[in-house]
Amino acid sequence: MRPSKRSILIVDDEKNQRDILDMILAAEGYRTATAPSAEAALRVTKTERFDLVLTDLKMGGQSGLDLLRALTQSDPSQLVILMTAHGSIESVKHALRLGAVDYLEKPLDCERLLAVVAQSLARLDALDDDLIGFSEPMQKLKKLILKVAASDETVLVRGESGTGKELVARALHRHSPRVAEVFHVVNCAAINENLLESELFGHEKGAFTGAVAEKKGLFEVADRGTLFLDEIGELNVTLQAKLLRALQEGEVQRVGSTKIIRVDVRVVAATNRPLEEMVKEKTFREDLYYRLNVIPIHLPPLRDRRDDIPLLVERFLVRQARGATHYAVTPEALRVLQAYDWPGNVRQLESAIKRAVLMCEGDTIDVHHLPEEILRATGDLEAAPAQSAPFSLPSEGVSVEEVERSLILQAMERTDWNITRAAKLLGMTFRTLQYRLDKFGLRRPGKTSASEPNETSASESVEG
């Protein structure tokens, strides 16, 4: 669940300063703790996590910069704000380069203090809507995104298929200074490699057969914005060289042109392939790998954050709500969902919820509505009724109409004669299925007319 109060660790070697900051921040509703030195702060953070560390720069023993380095090394996601009465512009810039999210000048102005703290934590709250989950891996991921979003450095997002790499790329853009500019997505595996060069870098008129006009590449289109290169491991060696030049020099050349075009693009790349192995096999350039991997972000698989599954299920059920119908899930079904390992991660979970809603006769999803492969893997297959079995076809020698009638009847029986759900199951529109039911004279057992059994609620009629 969403943290009710954000936590702040105050680090300062002056007790009066610690007490004043503690009083001010506690009065605003933050959970606070204090430490008299960088060494004490490091001991505290080994056993307790804080949303934000507010530290003085000049202290006896280790400095605030030493603490910042140590915290960033042990947990790159940790948010740190530095306070200084002695700092110059250069020391502030150095702190920001090391990963501080902001700074405050002493003597502290109370309004400025609260504004900077609130702004840093508000961005973290906003990320809660972008990336669902409050498990420890997700909290660390969100803080890391906030820290690197302001940078122009290239980010390499790694993770299994379905973990949400594009969502992370969009969050990086949304919380960056480039948010007012364009965000473009390129799936390097989905575009023919002969066309990908033109897509990325553009071409001149007549550069190749079919180039009837000049075209800007996405590096030009995304100038001052963000370009997300998904499946980066699919680039051929020639394109890898051109991408390296674009990243290192900020220069691109259209196909068929010798003109150099300057671009300012923040690149976020993603892959689920082992680039290190590809470098060893000479199928991926080592220099490009290091240029892409300036800031690595690894997305946790869903099986490593099972506590987030109820929140994800709730969000997906809201998306599936139809009219006045709002779906719920039983505790037993939720237990099964949390027990499953989800090789397809969040994307697979969303697909499973969509299917469960389709198979659900009412507005509550139970164990037997879940996909068979999940029930088999968790040992709950006995809870799946016959309706999860595939459609059976009539024996040979029957007409096409008889086959169609049989399939429609099976779909209606599986959905308890709900036309909307049966139509989805058959891949038909609501009206087409209604016409077929009338045509074949099919009706729910016990009803006296063909039209009466096919009635559905007003909300389902609108959907059809």
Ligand SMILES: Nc1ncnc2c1ncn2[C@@H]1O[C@H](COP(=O)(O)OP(=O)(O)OP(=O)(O)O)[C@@H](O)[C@H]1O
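Residue numbers count along the first chain shown, from 1. For the two forms, the rigid core is made up of the largest set of C-alpha atoms that agree within 1.5 Å on superposition. Keep in mind it's a predicted model, so treat the numbers as computed, not measured. What changes on going to the form predicted in complex with the named molecule:
Once both forms are fitted on their core, the CA shift for residue 54 between the two forms remains under 2 Å.
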Second form
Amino acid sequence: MRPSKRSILIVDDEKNQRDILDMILAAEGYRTATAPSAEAALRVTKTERFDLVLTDLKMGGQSGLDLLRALTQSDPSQLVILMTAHGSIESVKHALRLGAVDYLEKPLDCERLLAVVAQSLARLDALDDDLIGFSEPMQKLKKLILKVAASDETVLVRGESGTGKELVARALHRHSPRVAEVFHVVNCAAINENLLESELFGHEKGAFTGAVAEKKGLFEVADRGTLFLDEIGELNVTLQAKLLRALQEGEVQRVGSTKIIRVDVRVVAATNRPLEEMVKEKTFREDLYYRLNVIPIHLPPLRDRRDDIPLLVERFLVRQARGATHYAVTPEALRVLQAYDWPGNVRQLESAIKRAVLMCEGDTIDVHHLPEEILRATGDLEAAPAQSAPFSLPSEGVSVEEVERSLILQAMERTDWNITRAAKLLGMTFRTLQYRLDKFGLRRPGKTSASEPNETSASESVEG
Ligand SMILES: Nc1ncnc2c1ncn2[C@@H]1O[C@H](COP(=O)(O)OP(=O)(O)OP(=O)(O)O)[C@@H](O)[C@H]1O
Ligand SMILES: [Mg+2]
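Alright, leaving the form predicted on its own aside, put up the form predicted in complex with the named molecule.
What follows is the entire complex, opening with the chain shown before.
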């Protein structure tokens, strides 16, 4: 769950100053703690996590900059605000370069203090809506995104399929100064190699057969914005060289042109391929690897942050709500969802929830509504009522009509002849399914007409 109060560690060697800050921030509703030196702050952050560290610059012993450096080294996601004496612009610049999120000038102005603190934490709150999850790794991830969003450095996002790499790339753009400019996604695996070159870098008219007009590449289109290069491990060696130049020099050349075009693009790249091994095998350029990997972000698989599953399920169910129908999940079903290993991560969880909603007759998802492969993996299949065989491909020479009839029959049997649920399962309207049932003369064994299905609720609406 979202921590109910944001926490702030106040570091200052002057007791008076500490007490005042403590009083002001606590009165504002923050959970506060204080430390009289950088050394003490480092000790307490070893065992306790804070959303924000507010530290004085000049202190006896290690300085605020030393503390900032040490904190960022052990946890790059830690948000730090530095307090400096009026006029020490050089220290401020230095602090921001080291990763401070903001600074405050002394003597402190109470209003500005609260504004700066609230602003830094509000950005964290905004991220909570984009990236669901309050497990330890997710909280770190969100703080890291906030910090690196501000810079123009290249970010390399790694993680298994479905862990949210694209979502992170979008969040980086949304929280960056480039937010008003374009965010463009290029899937390097989905575009043929030759096309990809002109897609990224553009081409001149007549550069190759079919190049009937000149074309801007995405590096030009995304100028001043962010380019998300997905599946970066799929780039061939020629394109790797061109990309390196674009990143290093901010220069691109269209295919068939010698003209150099300057671009200002922030690149976020993603992959789930083992780039380090590819570098060893010489299929991925080492220099490009280091250039991309300036800021690495690793997304943990869902099975390593199972605490997030209940909240993800809750939010996905909210997305599935239809009119007045709000879906819930039984504790038993939630236990299964938390026990499963989710090789397809969050994407797989979301689609499992969608399927469960389709299978669910009321508004509560129970164990037997969950996909069979999940129940089998968690050993809960026996506990669930038997499900009929999944839809299967017909053998050769079978007409489409026969296939349709068979699918409808399977859907009817699976839903115990409930037309509303079978229609949902088949993606048809109630009326269409009823028409098909009549057409194929399908009816529930023992009944004389399919028009008298065992609809449990008389008030069920018939979609047109
Ligand atoms: N933390 C999260 N909160 C909410 N939704 C999430 C989260 N992580 C992933 N998702 C959702 O899961 C789906 C997959 O996310 P995304 O496309 O970003 O994954 P990916 O890592 O890029 O996967 P792939 O490697 O297969 O391209 C999306 O629908 C995304 O919205
Ligand atoms: Mg992706």
